[in-house]
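Shown next as structure tokens: one chain only, the form predicted on its own.
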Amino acid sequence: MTQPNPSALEALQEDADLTRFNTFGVEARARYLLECHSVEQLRAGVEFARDNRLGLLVLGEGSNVLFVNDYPGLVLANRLKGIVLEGESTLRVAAGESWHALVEWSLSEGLYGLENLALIPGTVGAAPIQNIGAYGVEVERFIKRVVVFDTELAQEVIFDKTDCAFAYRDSVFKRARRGRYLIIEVEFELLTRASPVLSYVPLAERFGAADATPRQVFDAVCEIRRSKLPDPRLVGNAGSFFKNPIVSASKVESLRGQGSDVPAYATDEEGLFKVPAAWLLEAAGWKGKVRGRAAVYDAHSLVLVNLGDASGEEIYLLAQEMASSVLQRFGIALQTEVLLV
């Protein structure tokens, strides 16, 4: 086998034990691991999985994924860090700082627009693979460009907004093959002058006709997401586990048509609507459901949490048979959120 570069590689950890890499805390173990503070090591590392025929798994806060079996491959844990500001409104931001502190950090500097993706667990790196989003906002409308290191051409790629190719919780980066594309920096185009979003039901609840600030906005979404999701230092779990399903707008009428009270809102799609999964699971009976040491947190039917030694095995076991509850009972099928390793 071909061994690791002394310089680049001399962090290199064999059979390393991952359980402080997932925010579900579930024991699981790497072949390989090294944590990358310069983009040196991330080229150093990929050399290194590529010239040693493994497998490539890139982390950042491992707020998004749920180790099942041990990892047989090279994890690389992002560590890049540092914010730049460009002329009055544009963030240069490396792919390992933290989401929230970003969104926090914006807002101290007059920059305003991510406000409703306040205390998404994650790195900056992640945001754009998975195009988070909540409380009427997704983070595509934000992105300028994204910078990667493609290990395919072994080199840095710049994808502008339209090349990224996002959708509901979706981009090229989460289409393309596991390991290609590794994120190095994320450039976004904030806002100078506050514009807040209040379009989802519990913030226009609360602030009515009124005018509310971006920092109240801030405000209002933590204390929304703490209200309904567990801190994951305390309990195990990676938020929301499966994606709001998209359906047709006679599939909607045929659940209404058999007494289902079922929500369902309007796509940009035409004739496409996205269902609450949290409204199905709960339909179906899963809030607060035990098996074994995995359950459905008690407030939000769409977290599932490690009671404290969860398997991954366990809690994928789990998310399975409430996909196939929620399949036989209402002829749909839930995608998962959460990467499954």
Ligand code: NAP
Second form
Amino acid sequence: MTQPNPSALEALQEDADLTRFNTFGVEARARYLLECHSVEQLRAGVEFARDNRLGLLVLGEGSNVLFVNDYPGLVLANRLKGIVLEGESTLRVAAGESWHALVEWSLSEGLYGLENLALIPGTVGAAPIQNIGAYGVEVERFIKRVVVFDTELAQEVIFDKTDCAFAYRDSVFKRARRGRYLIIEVEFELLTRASPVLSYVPLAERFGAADATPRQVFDAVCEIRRSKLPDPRLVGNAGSFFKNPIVSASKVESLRGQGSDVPAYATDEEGLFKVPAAWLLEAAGWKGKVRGRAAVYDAHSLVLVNLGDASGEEIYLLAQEMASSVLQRFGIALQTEVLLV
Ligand code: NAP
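Pass me the form predicted in complex with this ligand as well; I've looked at the form predicted on its own already.
Everything in the complex follows now, all chains and molecules, and the chain you saw is the first one.
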């Protein structure tokens, strides 16, 4: 391994405030924090953590994390920037770029496919980790390769799409030990001809049988999301707090046998169905519930919000209460989509 330039650690902060590094806006402190604008800084941070036996946590925009406690290790904030268009439709994008800005930029360049994923908070580097998806499109469809810094091998490694082992809101990066892979760059193969996906009801209703341009789909997705989801710049939140549970056909039958009209969507695996966590939570009466300074958003029961100065623990306790009521009522264990630290 090449020795890092000591100046790469110049920006290292000790006992750093993380409030503006998480979209919940909860107060927490990191023992160390390094904002990384170069791969060299990332590499130096990894060595510093290794030499001082510290845990590593990588953050992009902090839009999928809840700090329940202070973090006793090193937080690396990924600020790598740059978008390179290669050939007609291949994009190499640095991990610290904003996801939504990339979606907008690709459309303006006449490159399509990402429009259903508009307004998803977070960075490009976070997108492959949980294989972000919305309105019938998952990002894996457009990912060609992911370049990471493997902290165990202490070198850059390229993951081709198949190595990424993408699944529903999941990938090899999510399953690995936390802090092993630092995503540096994502390579996308986009479409040069529009091929809108309008299968989800809100889009199908809006466009009917009419053709929709990618720009129209983008605008519609932005409008729908803005009407249902809080803007993290105004109200602290981290989007969907829980994953949609995957259950057996017999579970769906038994719920429907009890008189509920729970929606269930077939998955790629035979006999397994995805049930909207939001539906379960709403049926259990959680929409709009307030617990101190933490609450369930009144337009979407899957989104927990910080009403102002909530602690991470307060939000966590509310989430636990929600999950146990769903378990009691429906016999379904919800899992968090948000990373709990
Ligand atoms: P919605 O349209 O009310 O749908 C509720 C759930 O049902 C969604 O989670 C969706 O699963 C599923 N669903 C709906 N139509 C489906 C279909 N035709 N086939 C398969 N599954 C279907 O949901 P919403 O909460 O307003 O979200 C709309 C979209 O934005 C969803 O795709 C959702 O995942 C995405 N979203 C993601 C986040 C996040 O933080 N990750 C936050 C808000 C919304 P899928 O989740 O698998 O699509």
